[in-house]
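Just the one chain here, laid out as structure tokens, in the form predicted on its own.
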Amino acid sequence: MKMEILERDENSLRLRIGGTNAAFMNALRRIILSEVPSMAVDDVVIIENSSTIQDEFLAHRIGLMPLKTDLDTYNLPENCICKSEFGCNLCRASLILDVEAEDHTITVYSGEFKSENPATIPVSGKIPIVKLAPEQKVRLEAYARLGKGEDHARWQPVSMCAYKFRPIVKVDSKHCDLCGACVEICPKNVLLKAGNKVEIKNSDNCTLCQDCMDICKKTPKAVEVVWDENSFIFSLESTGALSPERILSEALNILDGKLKDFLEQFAGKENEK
């Protein structure tokens, strides 16, 4: 299997992966969505809430607030040595919110949470939590822990994770009459009219919609769009809880562990025979 980075920034990653199949790619995608752990608020203790938002709605909003995650410091609750439903400093982090509007209406943002661990904070300080009118107040304690997306979407480390077959776009200059219709209809600007020919600008951006083929009036078609069934474009976008590389690395380690367990069970069954 070959892997090449096409695009990368702080929270997103786009790869070209070859030498594999759709089954492997879908397994990787599903593990990222459901089994790579990340931090999220699981319990909220409301001490005082005089805002117009009910306690349940306030807790729900806080629970969906993505938190920076340190997988090397915290344990999953089920794997922690404390074995306590209340957790300990190895499997739980607490955040405190204590805000009061004095003489004017204010918006309370995620940046106003105070965490006991400076590494476990909201990924952005600009997430709006609640509005407070004059003399209204919110005081609460939020407890965050590691979890998995298979239990609740708040523990998904990605906001997007998808793959597609790698597109293969071909232009037959012998049949092309340079009408330019295929260039104009392409939503991703894959085709470019340059001089006396139509060129392929970036085939990896193709969405495989085949509109360029449908609009071409030539027979046979001057434009052909197909795909390689053993090569893929894989994209993921992190919520900011983990870096894209760490998410991918954790997913591959989880998949590797599952395959090892399967081989051990298979070998055990064979030995029984």
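Throughout, rigid core stands for the largest set of C-alpha atoms superposing within 1.5 Å between the two forms. Numbering follows the first chain given and starts at 1. Keep in mind that what you see is a predicted model, and the values were worked out from it rather than measured. Compared with the form predicted together with its partner chain:
In a rigid-core overlay of the protein, L263 has its C-alpha displaced by at least 2 Å between the two forms.
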Contents of the next structure:
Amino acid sequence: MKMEILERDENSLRLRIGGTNAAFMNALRRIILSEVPSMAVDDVVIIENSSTIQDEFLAHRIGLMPLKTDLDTYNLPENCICKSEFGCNLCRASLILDVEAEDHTITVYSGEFKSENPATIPVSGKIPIVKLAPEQKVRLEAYARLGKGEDHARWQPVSMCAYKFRPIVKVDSKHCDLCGACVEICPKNVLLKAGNKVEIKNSDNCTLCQDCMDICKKTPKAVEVVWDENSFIFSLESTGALSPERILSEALNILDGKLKDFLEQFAGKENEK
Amino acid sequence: MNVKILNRKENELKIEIENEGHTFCNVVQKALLKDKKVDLAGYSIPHPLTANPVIYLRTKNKSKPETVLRKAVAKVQKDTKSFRAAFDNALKVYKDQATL
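Following the display of the form predicted on its own, present the structure of the form predicted together with its partner chain.
In what comes next, the whole complex appears, and the chain from above leads the way.
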């Protein structure tokens, strides 16, 4: 398997992967979306809410706020040693919000939450939660826990995770009459007219729409878009809860765990006869 | 995950996997289909509200289906291993380039 990092920053990752198959990429994608755990608020105790927003609406907004996740410290509640319905320090973190607008309207941002664990805080302090008019007040305690995207989207560690076949764009300069129509129609600017030639730049950006092929009047077509079914462009965008590398490595761990679990179970059943 | 054997013959095997879905079954099915000893391999999810897919496998030339299935799963395991190695390597190359 060949791999190359095309883009990488704090929250996103783009890979070019060769020598694998769609089934494997899809398994990874599905695990990232629905089985890699992350932290989110699940329970909110509202002590006082005199804002114009209803309690349940407020709780919903708080739930969707991504939190920085420490996977090494926290356990999934169903696997935690405490076995308690209310959770313990190893499977739950509490955040407190206590704000009041004194003499003019304010916007309450996620940065106002005070967490019992300084590592479990919203990924950004600039997420607006609620607006308060003078003398309105919100006091609440929110309980965050690890969860999986399959239970609710708030536990998804990614905002986007997708793959596509690796595009291969070819231009046959012998047939091309340099009409420039394909250069103009390409939505990703993959084709470029340079002198008396149509050049290809960043073919990985091609969306395989084949508009360039449709607009080419030549027979056979002077421009051709094909794809390699064993190479992929895999992109992933984290919400900030976990680093993109960590998400991918957790997904591999989960897939490995499933396969191992299956082999063990199957071996047990096979011997029963 | 809980594996149940539904039907077993000389060259046929039907198993039910509790609490799984397309994620696991599709990757295993595609791995099975690459094996030349496999005559037919597929899976179905009998009801969308229950996560209990059934994998069906039929082999050629009296090959033992259990062995073929175990091999296919081991092949996927190998894939995850090489993916991890390739990813670690790509990350290293990227970091080396960034420091240059």
